[in-house]
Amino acid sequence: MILYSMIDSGNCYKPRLLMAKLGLAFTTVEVSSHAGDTRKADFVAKNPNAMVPLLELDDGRRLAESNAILLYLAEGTRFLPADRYERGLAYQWLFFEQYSHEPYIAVRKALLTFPERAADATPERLAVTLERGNKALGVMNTYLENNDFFAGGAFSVADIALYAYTHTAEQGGFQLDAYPAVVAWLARVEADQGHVPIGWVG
C-alpha cells in the first residue's frame, strides 16, 4: 500500500499510528500541501479532492479522508468495536472529531503555525476558534470523567481520530490542565500497544 501523506498533518498522522498499530507494509510519499504538491496535476489525478491523506491499495484502488481509511483499516480488528452499540459510539465520535473538533482545534493551530495561513488569523477567526474548540474539548472532558475511551471500554479508531489533533492542542493556544480527563485519556493513548509519535513515518 502507499499512504500519500504530510508529516506534520494530524488527519495524515491518523492512519499511519493505525498502520503501525496494525503492523501494516506500506510505503509513505510526501505531498506537502504547504508547497503546493496536492495541487499538482498529477495528485489531482489520484484525488480530485486535492488533499491528503490518501491511502492507495495493492490493487491500486484508492480511498481519501482520514476516517473513511481508519474504519476501512480497522474492519475485523480490535480497533473496529464488534457490538452494534458501541461501533455506532466510534462512529458517533468520528464525525464529531471532523464537524466539532478538527475545524476549530487543528485550523487554529495552522493558523498560527503555518505561515502561509497567517493571513486568515484575524482576531475574529482566531476568537471563534478558540470558543468553539474549548468547547469541543469541554465536551470530551465531560465524557472522559465517567469513561476510559470514547467507544465502550477499548481503545478504537474514535480515539485514534480524536488523539491527533488534541495532543498537540496547546499548539493553537488551548490550555489542556483545564481539561484532566482529556490529558489522562492522552496518557492511556500513548500507554497503548504500537503508539507511534507523529513523525513516525513507516
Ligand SMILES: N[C@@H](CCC(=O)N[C@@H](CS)C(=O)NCC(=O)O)C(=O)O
The other form holds:
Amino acid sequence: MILYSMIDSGNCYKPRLLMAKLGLAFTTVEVSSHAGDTRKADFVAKNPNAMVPLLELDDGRRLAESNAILLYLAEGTRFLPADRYERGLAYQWLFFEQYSHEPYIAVRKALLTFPERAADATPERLAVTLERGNKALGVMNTYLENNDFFAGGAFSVADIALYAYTHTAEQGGFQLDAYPAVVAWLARVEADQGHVPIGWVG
Ligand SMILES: N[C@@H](CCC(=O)N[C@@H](CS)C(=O)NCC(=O)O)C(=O)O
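Please could you give me the other form, the form predicted in complex with the ligand, since above is the form predicted on its own?
What follows is the entire complex, opening with the chain shown before.
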C-alpha cells in the first residue's frame, strides 16, 4: 500500500499510527500542502479533493478521508469494537472529531504555526477557533471523567482520531491543564501497545 501523507499533519498521523500498530507494510509518499503539492495536477488526479491522507491499495484503488481510512484498516481488528453499540460510539466520536474538534483545534494550530496561513489568522478567526476548540475539549473531558476510552472500555480508532490533534493542541494555544481527564487519557493512548510519534513514517 502507498500512503500519500504529510509529515506534520494530524490527519495523516491517524493512519500512520494505526498501520504501525497493525504492523502493516506500506510506503509513504510525502505530499506537502506547504509546498502546494496537494494542489498539483498529478496528485489532484489521484484525489480530486486535493487533500492528504490518501491510501492507495495494492490493486490501485484509493481511499481518502482519514477517518474512512481508519475504519477500512481497522475492520476485524481490536481497533473497531465488535459490539454494535460500542461501534456506534466509535462512529459518534469520529464524526465529532471531524465536525466539532478538528476544524477548530487543528485549524488554530495551522493558523498560528504555518507561515502560509498567517494571513488567515485574523483576531475573529482566532477567537472563534479558541472558543469552539475549548468547547470540544470540555466535551471530551466530561466524557473521559467516567470512561477510559471513547468507544467502550478499550482503545479504538476513536482514540486514534481524537489523539491526533489533541496531543498537539497546546501549539494552537489551548491550555490542556484545564482538562485533567483529557491529559490522563493522552497518557493512556501513549501507553497502548505499538504507539509511535507523529513524525513516524514507516
Ligand atoms: N477531512 C479530511 C481533511 C484532510 C486535510 O485537511 N488535509 C490537509 C492536511 S492536514 C490537506 O491535505 N490540505 C491540503 C491543502 O491545504 O492544500 C481528512 O480527515 O482526511
